[in-house]
Amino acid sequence: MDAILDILEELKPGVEYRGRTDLVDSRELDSLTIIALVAELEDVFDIAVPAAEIVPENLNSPEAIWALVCRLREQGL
């Protein structure tokens, strides 16, 4: 989970990510940041994020992002 927070902070510094549940909905993460986030997640966690998984409910909070990573790792993607 700390790795997720580190990635988010690297991509967009100065935002308080802990406890947030509206990162996409509030446009804290815009489309370009989301693309960079997905690329970082794929590199760091050695996963492939299918386009169908790039939806607000999977990216609105650090916890949701971590759940996505865990689910994809379990599926071997």
Given for the second form:
Amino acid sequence: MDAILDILEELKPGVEYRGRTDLVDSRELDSLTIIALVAELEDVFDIAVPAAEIVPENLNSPEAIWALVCRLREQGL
Amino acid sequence: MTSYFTPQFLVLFLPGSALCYQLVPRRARWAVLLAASYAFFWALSGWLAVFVTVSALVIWLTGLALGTEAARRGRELAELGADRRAVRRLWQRRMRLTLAVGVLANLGILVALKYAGFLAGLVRPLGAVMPELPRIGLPIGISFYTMQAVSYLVDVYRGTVAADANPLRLALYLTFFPQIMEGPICRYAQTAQALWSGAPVTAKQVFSGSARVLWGLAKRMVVADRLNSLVSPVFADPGSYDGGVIVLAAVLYTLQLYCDFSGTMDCAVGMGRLFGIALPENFSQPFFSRTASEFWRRWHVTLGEWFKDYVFYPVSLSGPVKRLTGAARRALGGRMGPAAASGVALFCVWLANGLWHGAGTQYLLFGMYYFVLIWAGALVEPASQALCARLGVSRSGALWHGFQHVRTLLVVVAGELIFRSASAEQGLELLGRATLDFRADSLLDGTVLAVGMDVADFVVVGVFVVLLLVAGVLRERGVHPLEGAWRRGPVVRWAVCFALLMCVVVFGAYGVGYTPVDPMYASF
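Can you swap the form predicted on its own for the form predicted in complex with the partner chain?
Below: every chain and molecule of the assembly, starting with the one above.
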């Protein structure tokens, strides 16, 4: 989970990510940042994120992003 | 009946359909909607309705095939000892093939009907011998319902919606008449089941739907149709006017397009409410944007969302682009690398966006114009932040925000000047003349008043623009005037509807001396 916060902080510094549940809805993460985030997640956690998973529910909070990572690792995609 | 803005539609077809919808039992309401939708389609496009029927059949059959394949994949994954990775890969390949057949069939119809002539025109100068193509015509709203058809298939493939076994429900999802002409582009999950369920319509929906239709009519008839008197002559013969008049025409065309398209969307959303259907909003105060990309999140929202979900992310996450992104990250860093590599996906989005608007070189140029602006904006953003920090410019201050608003307005007006031109060549020429041949005196010496709009026309447009600004500010602040009117009781509700109706009747630009603007997005 801390790794998610580190990645977010590196991609877009100066934002308080803890406790946020509206990262996509509030446009804190725009589509270009999301692509950068996905690239980092795939590298760090050795997963492949399908386009179908790029929905606000999976990216609105650090917890949701972590849950997505865990689910994709479990599926072994 | 040629559009939503004819007396036959507004006085007979719409109220008649709404009445029938209310009178029949709930379980038969879908049939009223489907019959009305096909009747509307037939009135506007005649036998070309066969094409939307073919699209509905194709997505029905393809959806069922995808559903069957997904079920078989699920069974194989559930087997003990299954090599889950291999099973996933096998079925992914099969389902992709099925999806490709359905998508290509739909896009094939669109390309054949809309782009064949344009593509032949591009190839002929290269020496290719092309036979004369038959002129079939374009079914109304083909670009809109094709996007809905494709989104349904991709959503079934992705598993976000289940395949629908009912072809009539899919036909209604594609053809629902309030949205068929100009959108909004709905997803299956947003409207298909609601259209079928025949939910009861509340008095509040009738009020807010009627008021929204009247507000849309006012935008179109008071502003868009009135501005046509100046915009059409200038763009029909731009060589007769200097840069000052061309700039004014570009500004007024931008306003006209907004009032025409967003007014039609108000009507669509309002008509949807008359049948108990919540259609998605397509505009969110676009002229309050501070960047070009924000503008496109607020203008034609459902088109932007469609391109993001079905072009931008899939292209960005495709194998070759992922490899490119990886290389760019290593070379340029975690932020700049993906921004640079995103150029591939952005190029695809804006090429498709430009071509979607029409088969013409001006639309290609329009798409490339925004591609360059938005991609360059992403690339220079870190440098811009650093420069502002160095110069001590606050990026959260009113001065910076004001600069961004003005910059975005200029970008949008220049884009619409290209968009309204007859070709890319003319678009570039007009942009050049608007900047190099700009003379303010032609705006003040009476030249403008000789084109087609008199002082009274300008005053009416000016007053309505102030009204639009007030309405926009209220919506930005989360205030919904129709909600407030509903709470204040029946007298206020009737007064609102009557005032809007009077606004259309008294200030609408119709009759002798006015030519209504063609519903611009209907031909897309």
